[in-house]
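The chain that follows stands alone, in the form predicted on its own, written as structure tokens.
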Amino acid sequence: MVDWSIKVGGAAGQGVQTVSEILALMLKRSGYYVFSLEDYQSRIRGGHTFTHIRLSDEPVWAAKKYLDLLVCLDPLTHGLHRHEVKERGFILGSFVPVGDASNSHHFITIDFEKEAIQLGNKVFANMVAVGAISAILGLAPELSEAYIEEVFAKKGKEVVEKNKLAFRRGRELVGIDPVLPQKGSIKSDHAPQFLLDGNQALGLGALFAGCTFYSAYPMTPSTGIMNFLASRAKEYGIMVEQAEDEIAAINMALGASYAGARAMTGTSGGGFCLMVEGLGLAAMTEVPIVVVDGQRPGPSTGLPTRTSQADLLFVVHAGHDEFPRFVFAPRDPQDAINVVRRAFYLTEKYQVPAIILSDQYLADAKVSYRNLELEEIPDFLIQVSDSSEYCRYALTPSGISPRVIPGGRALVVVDSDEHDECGHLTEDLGVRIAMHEKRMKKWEAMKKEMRMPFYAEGKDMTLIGWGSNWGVLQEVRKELRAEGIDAGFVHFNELWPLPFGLREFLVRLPLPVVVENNYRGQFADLLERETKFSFPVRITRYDGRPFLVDELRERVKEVLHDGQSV
């Protein structure tokens, strides 16, 4: 099995992302499965940045700590990451191998910028680096050069040829035999076809759900959703609005939804704080809306470009008074597509807010797939009534009132104050009780909608996680089993309300270990509160970076040895 980890590092603005994107696409086209993850600081230029790329001939879902190849676009990268390179691993690029110049590493020193200048312009430094990496890996040059032609064709033949020359120069400078099996013989129709990150997938899911209105104020890491939808707005008939702030963004979406659009908004934790009053308005007026919260470490602006899972308890309880809502957390880009579609369906069916918890890890990590699968989800049609006797908040046994959109003979009246069945303001406390009970009555049916978590059985212990930790937990389980530890795996992507029968399921699990990217173990707390079953063993990480496969595996083994949370 081929399983290589590569890290490309340099200063922000130096082209790390360009090298990584081209390399990831070339690897995908060469028949490998790819997982790539960006790590960058919240600044335009300067500061260290890197991309972690993992390639394999089997599906891969998370990054590993130890590297087979470190690519240094600047000397600092060598200083910061050389200790992560495996014995007999490769270090390539601009660095001075002094002090720790261990004989256990293969050093290939190339000054990419100097080589590019000799070719006419330092902008070709990135392509020199890509050429050198492709030579080390043994990627077929004809596939790579065909890709270069496609990417730069719009810029003219001269640019295409210059980039090809830079690519070939990089290959020439390596001077070693390829280290991976030649994959050039793989037919393109056997290669993975999609390389998708979480934000693209959330946008794609919105398109498939029939979203017609998206409003947001740019906020990392959710901005990519707006960029994706805006780039396709004309083609798919979506109105995308960049609002002046998050308060306006959610209220625009609510107005659009009231008028009959399928509406969505997106933000991060700080922006979600501003949206909370609008969330209450959605609950009181029973207007459907999908809200994406891309979690990042906080509070306040926190670490804008890092990852976290610390908004869970906030979004479950956000808002004054009581009202039901759905909360989802996609496991990976493929899952994100279907979660968005399901969120649209359920918010319309129950006329309550649906919140999707993303995070920087999900938003920026790219995963390759040979196929994307669309789950069968019912389409929900909004009614158009011609009856002048219509009451928007008619009391029903389920608490769900028939919803029509304005424009017909029916008068559709909504109010953020307490209201009667026809939407008119009231201070009749008897009506208040009836309307509050009507809204809360939806809760029991909503619980029945929620699905039990994914479960893979194990006899020795059980890893429990939610959202974007799906991939790393899946791979850690696989490695533990290879070492003789029969680990099980439970994963939640539907978080609130919790489904019926969960306690009976959880009490049967051997040694549950909850893994989360927050300080206290928020999901473990939520499970304990709702199921009255204790989860004392927790593994948490809250430094802004995701769990890595080999690091988490060792922490799980510590737990098994000591029986304590780490």
Second form
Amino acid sequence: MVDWSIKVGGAAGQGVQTVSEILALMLKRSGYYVFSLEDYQSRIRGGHTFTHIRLSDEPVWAAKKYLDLLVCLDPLTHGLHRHEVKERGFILGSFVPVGDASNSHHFITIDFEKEAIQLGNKVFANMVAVGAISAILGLAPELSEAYIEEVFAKKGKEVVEKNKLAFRRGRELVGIDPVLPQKGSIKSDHAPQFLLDGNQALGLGALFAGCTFYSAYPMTPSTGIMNFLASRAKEYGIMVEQAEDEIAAINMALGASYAGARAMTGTSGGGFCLMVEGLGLAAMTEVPIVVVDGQRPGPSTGLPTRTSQADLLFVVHAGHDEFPRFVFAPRDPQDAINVVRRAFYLTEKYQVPAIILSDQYLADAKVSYRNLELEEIPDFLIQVSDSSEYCRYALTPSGISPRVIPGGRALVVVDSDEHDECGHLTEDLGVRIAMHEKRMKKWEAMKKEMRMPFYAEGKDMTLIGWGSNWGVLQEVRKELRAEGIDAGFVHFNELWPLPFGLREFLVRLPLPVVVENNYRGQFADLLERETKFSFPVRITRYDGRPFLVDELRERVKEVLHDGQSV
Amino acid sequence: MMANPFEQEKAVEIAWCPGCGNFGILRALKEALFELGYEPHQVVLVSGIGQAAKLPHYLNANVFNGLHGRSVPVAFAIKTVRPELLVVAESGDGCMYGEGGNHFLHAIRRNPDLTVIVHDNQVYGLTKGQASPTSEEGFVSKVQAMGNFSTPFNPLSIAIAQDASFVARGFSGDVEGLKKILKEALSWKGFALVDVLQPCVSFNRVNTYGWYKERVYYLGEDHDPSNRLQAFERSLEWGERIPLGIFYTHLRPTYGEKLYTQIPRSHLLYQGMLSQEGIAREFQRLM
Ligand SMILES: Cc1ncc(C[n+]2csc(CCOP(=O)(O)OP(=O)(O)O)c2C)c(N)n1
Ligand code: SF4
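Form predicted on its own done; form predicted in complex with its partner chain now:
Let's see the whole complex now, leading with the same chain.
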């Protein structure tokens, strides 16, 4: 089995992203499963950025710490990452080999930029690098060149030819035989077909759900959703508005939803803070809305381009007074498509807000898939009504009132103040009680709607995670089992409300270990509170980087070794 | 004569103080809507929070009574999604120019086809008498105990400076005059601001009915609303003489009109999930 890790590093603006994007797509076309993850700083030029690319014959969902190939677009990359290169791993690029480890590495020194200048322009440096990498990996040159043709076709023949030359030059300069068996056919019915990242997937989910309105204020890592929807706006009829701030964004989305659009907004923690009053408005007016919070470390601006799972308790409780809401956290891009669709369905069915917790890791990591599967999801078409007796907040046994949109003779009156059945504001405390109970009553039915977590059994211990840690936990479980540790795996992508019967489920799990990207283990805390079952063993990471497979495996083993006394 | 359908059948208890300027605005708006031939179901009133913001509850129409300062983003979205509805955003000066100041500025930039009516009583009514953005310098309240230190916000000058499409001022003490202005504003295509001088009989002892009556006058024939510089100059006039009427108009494409050349308006209303063909096309693109 092929399982290679490559890191491409350089200064921001040098083309790390271009090299990695082209490479990831070439690898996918060649029949490899790929996973790629960008690590970048909050700046446009300079500094240090890298992309982690993993390729395998089997589906892969997470990055590993140790590298088979390090590609240095600048000397700093070599200095920072050479220690991560495995024995007999490859280091490619322009650098001066240093350190004791050197002897155990294969060095291939190529000054990409110098070569590119000789070809007429330093912009070709990236393609020289791609060529060199493809030679080391043994990617079929015809396939790669066909790909270059496609990518640059729009820019004209000359650009295509120059890039091909650069690509060939890179291949030539490597001067060694390919390390991996030559790959070149995607005919295999096992090969991946799709490559997508979380933001694209969240956008796709909204598009498939028929979202017609998206308003947001740019904030990493959620901006990609707005970019994606804007790229499809004209084709499908979606209004994408860059609001003046997050407060406007959520209020616009609510206005649109009231008027009959399917509306969504997206942001990150700080922006979500600004939206919270609007979230309460959604709850009080019972206007459906989907809100994406792409988590990044805080508090405050924190680490703008890094990842985190630390907004969980915030979004579960956000808002004053009490109101029910749905909280989801997609496991991976494929899942994100369905989660958004389900969020739209549930926000409309219950007329309560639905929040999707994404994070920088989910948003930016690209994952390849053989297939993408769409779940069956019912549709709601809300129309105008001519009933002159219509009252927006009619009291019903379920707490859910028939909803119509304005335009028919039935007047739609919604209010952020406490209101009567017809939406008019009231200070009648009896009405208040009835209305508050009506809103809260939805809770029981919402709990029934929630699904039990994904569960794969294991006798020795159980890994528990949520959201984007799905992939790394799955791979860690596989590795542990290969080492003779029978690890089980429980994963939640539907976080709130928690389904009924969870305690009975949890008490049977052998040695649960909760893994989260936050300091205290927020989900473990939430589970403890709700199920009265305690989770003393927690593995957390809060430096802004995601868990890596090999690192996490070692940490799990340490925990097992130390017994349950953590 | 036909009954005004905007009149509520069941009398709702109105929470305004007797004699408040809000009553004049309510009457002028109801009559303007009726005289323009609208029916209640064709109209959406969006408001924020405050005494003024309760107005939509006192007439028959669709209502979105949202958050303090946030009526304009809500109204913008409703209007763009459903251009066939008449959308009015309405609130107090604190709501629109204070908490909602940012939205006010940016709505002018977008130029949605909205009418924005501001009950400008130069005071915060509902929270009991603090200075508002339009309070005069020196205005004394429990909070501004040493007198208001800040220069008043001049909504008209700011709107004209931003090239708002329609800028007007009315006085709630002259319902007929206000109604005429409102009818123009409601018929206008684009962002129409009507700042309404509204005496607050409980908390503003300076800008009373009498005070206004001595000062207000209507802009005459000599005023050319298409002349931006002249409009700006008139908007600065305040004190002994306070002009009313339509200060500035500039007909230009609305946000919706620009959007609908790209996206048919009917597409913005949810019509069901994406078709199988659409999904297949998107999957193809990902390959
Ligand atoms: C976010 C928020 N901040 C503050 C308030 C309290 N509040 C309610 S009305 C109001 C001011 C109202 O003044 P204005 O908009 O001038 O309307 P008026 O009552 O004078 O008609 C304030 C500060 C609120 N409801 N929400
Ligand atoms: S407080 Fe002032 S503005 Fe409010 S209702 Fe009373 S008089 Fe009118």
